[in-house]
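Coming up is one lone chain in structure tokens, specifically the form predicted on its own.
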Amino acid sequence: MRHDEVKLIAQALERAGVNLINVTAGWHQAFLPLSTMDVPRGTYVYLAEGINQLVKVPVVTCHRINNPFLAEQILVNGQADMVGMGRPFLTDPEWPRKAAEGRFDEIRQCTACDQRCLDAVFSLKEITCTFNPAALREKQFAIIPAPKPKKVLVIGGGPAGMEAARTLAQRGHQVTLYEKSPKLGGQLNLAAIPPGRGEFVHAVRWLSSELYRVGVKVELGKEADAEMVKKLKPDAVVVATGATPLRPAIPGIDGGNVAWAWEVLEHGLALGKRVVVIGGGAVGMETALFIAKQGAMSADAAVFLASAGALDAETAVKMTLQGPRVTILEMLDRIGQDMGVTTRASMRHHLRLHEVKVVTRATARRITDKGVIYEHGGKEELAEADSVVIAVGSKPETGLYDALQGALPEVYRIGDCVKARTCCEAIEEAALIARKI
């Protein structure tokens, strides 16, 4: 239904006695994303604004509004009379109180990852929140003071390590966190780099600031080995050393035209005009989209040129989609099987817009200077490429955990160093372990 038609219906509803109109953009059968992370904040406010100009009853706007400053600006602008939110209150039930008290930095913002809310609904699973595993499970995840405060070391500053450290400190333990890199966040920092995934930055910021607020001692740029940990004589150690990329046994993988997904995301390597990504899981899809947008016109530049009349709008939009030609090779029968249904649908939408070619049931046999020879349907084919990017998963980094076995009274491991999984499992596991120590 078009906006003009909805305006007529809204006016008719007002005449019929309706006393409030809640304006949404649709439901998940819509042809474009509505509530996923890639939707810019406040994108659909214009729909409520169009109704608000025509009726006198209060109008509510919603979709991708998770920030008190944006919500307030909408009201100040007169675009709507009220702002509706749902998922942000799963992430932080104290959102309204913190906003009212000016404690904006303490608000844990919804990232619109959808993994434990909307995806859970569609999978008929328990609803909670990736970054707040206590959501709807408050009794199970209650913060209870430790009967005996302990000296606890947390090794690793990714999402699991940070969640464990802050929860342990909240319970009264003396906590020190060691992170070998110069910044906190771990793989969440990489997850925030692909287009449309930037909300993860706010999760890193919140977790980082909470560590300092609750009194965790943070040691950055210091790699903890077994000897150092033993010398510190902690009462308990939580190992959250994450995972390292898998290295598939593909002939030619050591070639100069081969790069790893994390290298591409972190360093923005020059890859040429034709790129093959081996692996069609979440990392492979996100990396493919990141590559496909390299060299394309920015959205800001397109708007500038179109509004100035230098380009017509259709041409400007097309130029934002003209990047390298990317092909994804995936062994399974579909891509994104480690993604939730909402994010997978949105990601596939963007890959189609950028004309990323997807070949499923394709097994990479060897890499040459011309590209990737892969088997598909019993035949070998060549996917031509200037560069080949490997994104085939990760393996747990268990060295420190193994070295500490039997050396200390309590040694735990959490997150990807148990098994490479999603951020959901890592944070939930950390939250549970931190409540048991």
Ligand SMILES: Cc1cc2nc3c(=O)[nH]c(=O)nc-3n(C[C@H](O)[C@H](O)[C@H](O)COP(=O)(O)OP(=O)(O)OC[C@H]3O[C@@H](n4cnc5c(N)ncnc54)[C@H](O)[C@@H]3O)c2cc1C
Given for the second form:
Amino acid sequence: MRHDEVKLIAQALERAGVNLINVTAGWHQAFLPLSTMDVPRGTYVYLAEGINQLVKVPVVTCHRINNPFLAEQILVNGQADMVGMGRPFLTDPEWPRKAAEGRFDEIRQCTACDQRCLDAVFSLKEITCTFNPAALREKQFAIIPAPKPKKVLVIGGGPAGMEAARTLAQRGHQVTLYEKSPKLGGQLNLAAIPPGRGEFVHAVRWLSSELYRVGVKVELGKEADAEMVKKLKPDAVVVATGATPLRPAIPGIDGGNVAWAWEVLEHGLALGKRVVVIGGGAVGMETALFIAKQGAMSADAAVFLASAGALDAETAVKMTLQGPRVTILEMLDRIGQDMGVTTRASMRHHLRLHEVKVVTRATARRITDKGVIYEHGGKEELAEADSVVIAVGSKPETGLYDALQGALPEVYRIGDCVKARTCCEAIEEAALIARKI
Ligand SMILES: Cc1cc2nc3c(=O)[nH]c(=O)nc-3n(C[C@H](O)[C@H](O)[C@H](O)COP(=O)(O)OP(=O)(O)OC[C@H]3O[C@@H](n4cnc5c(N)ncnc54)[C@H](O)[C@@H]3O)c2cc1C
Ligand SMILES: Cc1cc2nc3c(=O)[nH]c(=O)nc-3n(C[C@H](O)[C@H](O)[C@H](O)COP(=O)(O)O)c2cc1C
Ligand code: SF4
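Same protein, different form: I have the form predicted on its own, so give me the form predicted together with this ligand.
After this comes the whole thing, all chains and molecules, with the earlier chain placed first.
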């Protein structure tokens, strides 16, 4: 239904005596993503605004409003009379109190990852929140002071290590966290780089600032090894050393035309005009989209030129979609198998817009200077490429955990260093271990 028609219905509803109108953009019926991270915050406020101009009863706006400043601005602008929120209160049930008390930095913002709320609905799993595993399980995840405060070392400053360290400190333990790189966040820093995935920055920011707020001693740029850990004589060690990219045994992988998804994301490497991404999981799909947007006109440039009349809007939008030609090769029969259903659908929508070619049931056999030879339906074919990007998954970093076995009384491991998965498992395992020690 079009906005003009909805406006007529809203006016009719007011005449019929309704006392409030809650405007959402539709749900299963909507052809556009509504809730996923790629939907910019506040995208659908204009729908409520259009109705608010026509009716006198209070109008509520919602969807992707996760931050008190945005909510306040909508009210100040008169775009709506109230702001409705769903997921932000799963991530932080204290959201309204913290906002009212001006404790804005303490608000744990919903990232719109959908992984443990809406995706859970669609896969008939228990609903909670990736970044707040206590959501809807408050009793099981209550924070109970430790009977005996211990000296605990946490190794690794990714989401698992940070969640464990902050919870341990909240329970009264004396906690030191070692992170080998100069910054906290681990892989979540990379996860925040592809287009439409930027909300993860706030998860890193919140976890990092909580570490300092609850008194964790953070040692950045310090790689922990078994000897160093043993010398510090901790009562308990939590190993959260994460994962690193898998290196497939494909002939030609050492060629100058090959790059790794993680380095493409981290450094924005310049690639050729035709790029083949080997691996169509979450990281492969997101990296393919990132590459497809490199070299195309940026959204900011399109608005800048179109609003000045230098380009018509349609041409400007088209130019944002004209990046390198990208092909994804995936062995399985579907891409994005490791992604939640809502994000997979929106990611496929963006890949289609950018005309990224997807070949499933395709096994990469060799990389040459012409591209990737792959096997598909019993025949070998060539996917032409100037650059090839590898995104075939990760392997757990188990070295430190293995070396500490039997050397100290309590050694635990959590997150991707158990098995490379997602933040859901990393944070939940951290939350559980930190309540046990
Ligand atoms: C591009 C990309 C996109 C992703 N997208 C998503 C997504 O949409 N949703 C999702 O849930 N997950 C996503 N993930 C996966 C998610 O980021 C990981 O599952 C999660 O970060 C694992 O957390 P972790 O703390 O166990 O490990 P990591 O994040 O790998 O952190 C481990 C940390 O330990 C440090 N470390 C290692 N060894 C030592 C040592 N000896 N001493 C000190 N420090 C050490 C490392 O430097 C690192 O900072 C994505 C990952 C990538 C790469
Ligand atoms: C776990 C969960 C289940 C939901 N189920 C439905 C539903 O069945 N029908 C519907 O119209 N909206 C549903 N919603 C959407 C909410 O009613 C609300 O409109 C939306 O969450 C608001 O956006 P926000 O979460 O970004 O604040 C659901 C939301 C969540 C988080
Ligand atoms: S699982 Fe993700 S989308 Fe759902 S409430 Fe938590 S942060 Fe928000």
